[in-house]
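As a starting point, one isolated chain is supplied in C-alpha cells, in the form predicted on its own.
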Amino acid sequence: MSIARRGMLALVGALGIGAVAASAPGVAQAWEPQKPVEFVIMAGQGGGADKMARLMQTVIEKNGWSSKPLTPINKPGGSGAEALVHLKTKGGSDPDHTIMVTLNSFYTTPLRQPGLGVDIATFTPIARMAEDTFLLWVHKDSGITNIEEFVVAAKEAGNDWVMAGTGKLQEDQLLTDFLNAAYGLNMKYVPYKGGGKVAKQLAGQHANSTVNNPSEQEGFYASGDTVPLAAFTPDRLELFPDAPTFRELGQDFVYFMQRSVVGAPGMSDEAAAYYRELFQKVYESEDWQAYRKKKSLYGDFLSDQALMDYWMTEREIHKAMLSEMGAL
C-alpha cells in the first residue's frame, strides 16, 4: 500500500472516531440558542433600556456572535411589572430563550406590588452592562439656567409645576422626591411610559422639568431646545461640563441607574454561561465602549454571583428609600 494511500485511511479512521466521540452518550456539546430569544424591555420605546437593547442586539447580529437572533419586545406596562411577570411566566415554560434588559424598577416595583409574586433574586444574574446617570433638565425658554434659579421657579409654581418621569415609584420619581425634600418644593410628578416621551414632554413644554438620562435628551440638547442644570452623580460628566453636581451645590446624593441583562428563573447552568459569555463580548467590544462614553454610563461589568449581590444590595437601598417616602 503507498504511503499516500495509508494516510488516506488513517484520516478516514481518525474522522470516523471524531464522530462517534462527538456523539457518544455524556460527551457535552457547548449550548446555544435553538430558536429566536425573546429579549424583554422592561420600559418603552426611545428610552434609554430600550435604546441600549437595541444596540446590543445590533452588535450581536453585525459580529455573528448568536445562532439565533435576538428580538426585542417592549413590555413597560404597570412600571415594569408586565416585563417581570412575563419573565417570571418564561421560567416555568422556556427559560433558556428569555432574557430581558432591566433597570432600578427591577428593585422598586417587586417590593411595592408583592401581590405580583416576583422575587427578583430567583431571576438569573447574566450581565451588568453600565450604571446610567441622571441630570436635571428645563426647557431653554423657561430661562433658567442654574439651581437657584429653579428653586425659586419651582416654588412660585408649587403644584402647578410638572416633573414628568418614567413609570410610578421608580427612579424618577424617587428623585423628584428627593427634589421635593431637598429644596422645600412640592412639584407634581406626571409619569410616562418611556423615557423617550418624557423628553419630548419637555422639548415640547407640556413638563417643567425632567430628570432624564443623557441619552434620552442628548438629541435635545444637541438642538439647544433643552438645558442640564445639575448632576445626580459623583463628579461632573465630561459631556456635560457646565452642570454641577449636587455634592457641589451642597446635597450629598448620588444615584445611578443599573443597565442590566437577566435571565429568566431556572435558566440551566449551560444557558447562563452562554449568555455571560455573549455578553462580555458585547461589553468588550468597541461598539459598546464607544456607547459608554458618548451616554455618560458609568460601572463596569458584573456577572453571576457578583451581580446577584448587587441586586440583594440595591434592593434593600430601594427598599429604604419607598419606606422612607411613604410607600410602603
Partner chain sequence: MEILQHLSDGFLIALQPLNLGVVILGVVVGLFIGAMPGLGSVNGVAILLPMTFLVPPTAAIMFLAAIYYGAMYGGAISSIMLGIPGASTAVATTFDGRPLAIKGQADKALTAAALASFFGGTLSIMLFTGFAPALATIALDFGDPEIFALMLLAFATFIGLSGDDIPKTIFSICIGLVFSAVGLDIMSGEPRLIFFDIIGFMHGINFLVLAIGIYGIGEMLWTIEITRGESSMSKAVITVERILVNLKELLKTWKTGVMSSVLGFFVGILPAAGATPGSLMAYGVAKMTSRNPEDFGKGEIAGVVAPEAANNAASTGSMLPMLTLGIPGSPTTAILLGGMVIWGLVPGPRLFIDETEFVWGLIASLYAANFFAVVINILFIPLFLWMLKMPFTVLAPIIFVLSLVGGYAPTQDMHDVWLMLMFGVGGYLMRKLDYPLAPAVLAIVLGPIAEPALRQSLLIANGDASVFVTRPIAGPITIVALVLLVLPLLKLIRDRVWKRKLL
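Other form of same protein, the form predicted together with the partner chain, not the form predicted on its own:
No partner chains or extra molecules come along with it, only the chain itself.
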C-alpha cells in the first residue's frame, strides 16, 4: 500500500516536474496568443501583398506552428491609410493580437497624409520576409530590345508614350519619374488599380511600357509577349539573364518593394519575440525559400532594431523622392 502510494507520489512528482520542465524553456518566450491573431493585409485581395500573406498563413497552418489561427483581413482603403489607422487603434486596445503585412505605402501614405497621425517609428518591427524587384517592360511587337532603342522611341513619342503603373504617387510612378529624369523623357503616367491590370495593359498594347514585378509579368514573358529591358536591382536577375541592371547602364538606381510583417504599436516584448520567431520559421521553411527563388525575390530576413533602422532609412529616401515630385 505504502509502496503503491509512494509510487503514486513519485509519479505525481515526476509529472509535476515534467510539467515544469516542459514549460521551463518557454519561460523566455512564454507568451502565446490567447485568441485568433488578426492578420491585416495592407492591400486588396489577389494582389502581390495578398498572395504573399496567404502563403505565409498557409505555411504556418500547414506546419501547425501557431496554436491560434491567423485570420487575414484585407484593408486596402486609402493606399493603406485604413490599415495603418486600424493598427494604430488596435495598439491602444489589443496590441498583442494584431499584425500586418506591409509594403512601401507603409512609408509613403503616412508622409502624404499627415492628418492620419500615424508614425511608423512607433510600430513594432516583426520581420522583413523579402524585397520584390522591378523591371522595365515593353511589348515584343514594339521591336524594342534594349534601353537605347527604348529611349529613342520614347523620346520620339514624347508625351504620347504611355507608361501604365499601379496607383498615383506610388512605387511605379517614382520609377517612371526616375526614368523621365535620367533619360530626358516625357512619358505619360497612367495609374491603374493593381499590378495585374497594369500587366494586361501592356500585353494588350494599350500601354507602351510598364515597370512590373516579375510575378506580374511572368505569364506574358513566358509566352514571349513582353520583353524585360532592364532591372532596378543591384545584380542581374536569374530569371531574366538578358536584362542588364540600370547600374550596368550607368544609372546608379536601385529600388525594391518591401514585403514585411509589422506589429501594432505598444506590442509587449514577449509577444513581439513570439511573432519574430514564428516568421523566422516561415522564412526558413522550404515553401518560402522555394517561392523566393521562383519569384527571384531579394531581401534577407531582418527583424527587431535592424528592421526599424531599415524602415527609417527607406522613409527618408521616399520623403526625398516625394518632395522632388512635389507631392509633399
